[in-house]
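Just one chain is shown here, as structure tokens, and it is the form predicted on its own.
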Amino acid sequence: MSEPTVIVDSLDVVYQVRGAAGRVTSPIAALGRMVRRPPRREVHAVRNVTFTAYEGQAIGLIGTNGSGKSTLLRTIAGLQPPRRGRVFTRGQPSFLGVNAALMRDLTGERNVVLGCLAMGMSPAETRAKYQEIVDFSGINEKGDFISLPMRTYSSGMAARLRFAIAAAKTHDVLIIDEALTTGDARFQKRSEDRVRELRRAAGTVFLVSHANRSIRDTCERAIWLESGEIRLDGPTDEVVDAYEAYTRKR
């Protein structure tokens, strides 16, 4: 059996956030909560989590929205601290998300070469890495936007470039959060098609979409979270028609 990546024991993530539940009943009730300052009340994101991942694996996460699976994803790569329980993982994970930092007003070429060198990479490595990053991100098709500043390129050149640069470099542990959302078809089959090389050098990669046909292509292995719960974990196509089922249910 391949070596384990990522162990998730018994993991509950609990945040606060501020506003009062329930509904606002009338103008005045919602006048005073504008004025006075929200009580901070409880979410309880991720509850008892269990399971293992091991090298080689490409393993999609899905769930109706609220599940919990950024907030696990988040967990596993060190952003978000648990309240009990504890995660093991080889190496650090890396987390990439739409929201993924870039430096707005620096250049897209800048942006690649800290990119690179904060992911471990040498000067050279990431001189030698620079053009393919470019090409993969194809946002050099229609002109040089790569020299100009990240502040005016449109959330989707921003997305792929950021997935280049991620995916330059093989991981122990990739975290994808519906990242390959965004971007024609040709760029999504170019970034299935790098989630699978990365797997097979015996990275372990979590996706996280809301596209299924993404997941099915591209993972082996699902895990179905709901209210914070594992619903199912099996072979992809197993997982996948239960929570479709279910959806359609609703």
Second form
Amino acid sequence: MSEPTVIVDSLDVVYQVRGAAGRVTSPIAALGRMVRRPPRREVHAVRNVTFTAYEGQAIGLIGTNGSGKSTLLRTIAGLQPPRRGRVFTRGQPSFLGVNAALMRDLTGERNVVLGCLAMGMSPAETRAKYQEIVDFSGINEKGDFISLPMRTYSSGMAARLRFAIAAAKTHDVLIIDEALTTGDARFQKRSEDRVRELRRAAGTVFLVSHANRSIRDTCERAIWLESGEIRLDGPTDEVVDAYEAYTRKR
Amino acid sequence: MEAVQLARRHGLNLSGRRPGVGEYLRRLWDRRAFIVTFARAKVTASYASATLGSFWTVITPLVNAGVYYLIFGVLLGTDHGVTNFIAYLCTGVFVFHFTQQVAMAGTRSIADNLNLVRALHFPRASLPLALTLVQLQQLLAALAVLAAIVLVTGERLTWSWLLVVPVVALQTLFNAGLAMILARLAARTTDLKQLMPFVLRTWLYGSGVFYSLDNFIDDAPGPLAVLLNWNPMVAYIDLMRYALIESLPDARMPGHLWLSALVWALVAGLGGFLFFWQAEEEYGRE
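Swap state to the form predicted together with the partner chain from the form predicted on its own:
What follows is the whole complex; the chain from before opens it.
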């Protein structure tokens, strides 16, 4: 049995939405908010979830929109506090979200350097990895885009660069939230290879995607989440088949 | 088996837990290259669209000083008792401008970099510290201009100019602490950004930038006089003036200025760091 890298123990995540009851922006309403507490609604996004992930595993997370996948992953990454239960991880999990641009007004070049330094690489390591990251992202395939501000990138380009930066470092736990699906076919192939490499380096990779094919190709284990609860947890083919049957029925 | 025991046996940690102060300081030190590079990138980005580029670093405080000279020196005539009013006013404006800019940048430091905070894990104090560094660089450019102004208006270069170094060091420490305090407050209370200009303007008028506070302190009610006397900005501004302007008689310098400058720097620097660290795991959460 290999070593566990993530232990999720009876986890409940509830988040509060401020001003959920249709925010009125008139000054009188604003005064009213100062006197009364603003209306808050609670969303119970993850309910009593328990599982353990092991090193070398790639786990696909599936479920319909709003089933709590992203919330669960954000909690594993430590970006969202749990209401009940605990999450233990090896090292600091790295979270790759859909929100791709890091610093929009800076060039791709600067973003690569700053991203590497922020992840804790030394300036020498950053210089050594720089070209590799740019090549991996494929940003410069259609001309010199890396020296343009990141706000001029298409969302696919930004997501690719973002993934290339994060993938330059070996992570114990890497969480990818639909970042791969934005790239073109060639980039998807490259990133799937990179995910396999990370797994060989004893890392654990979580992948959220609505493209079931990409989950089948990269993950051998899948967890199906519905209304914040685990419906099924097991070998990818089994779980994805059940999920596909469920979505067809609806 | 219990999850906790399993986690402990395999060396897993609670996710999203805040590191201890020592560990946090170590991680911050490891990110020093990030802090410096981030500061440099911010300077380049902020002037990228202006034709005159980073020349604005120098122009902005100069224009500021010009406006205040017109109003306070020429129109209101608040220069009584100060022989070299232009040097006096410029020093005040430049030194205050440093803290003012750091305060504004600190307030926005988390909100303006949410993408970065949500995407990557790094000690969040890197952000207010980097922004303090940006402003320090601007101050150094402004000080070169200030030195020229002071010399042109008839002062001499003396040994006391060396005192500029400790004054800037203490003010920078104070500013870094202030930036971290405001960063945490603004991360929770977003309305602070709207409030800051008023707070800063009140502070400006109470810091003796355009006039010597000596003229007012004696008449001010007790608690207010204490507040004005121990205002950190009064200490940094007046110490800088006594360092640079020879025509200001040293004998008039109140003895508590160095003490005030030192205590404020330590209290704000240390307290600001601890205050910011206490909410480390919360920055960037919705």
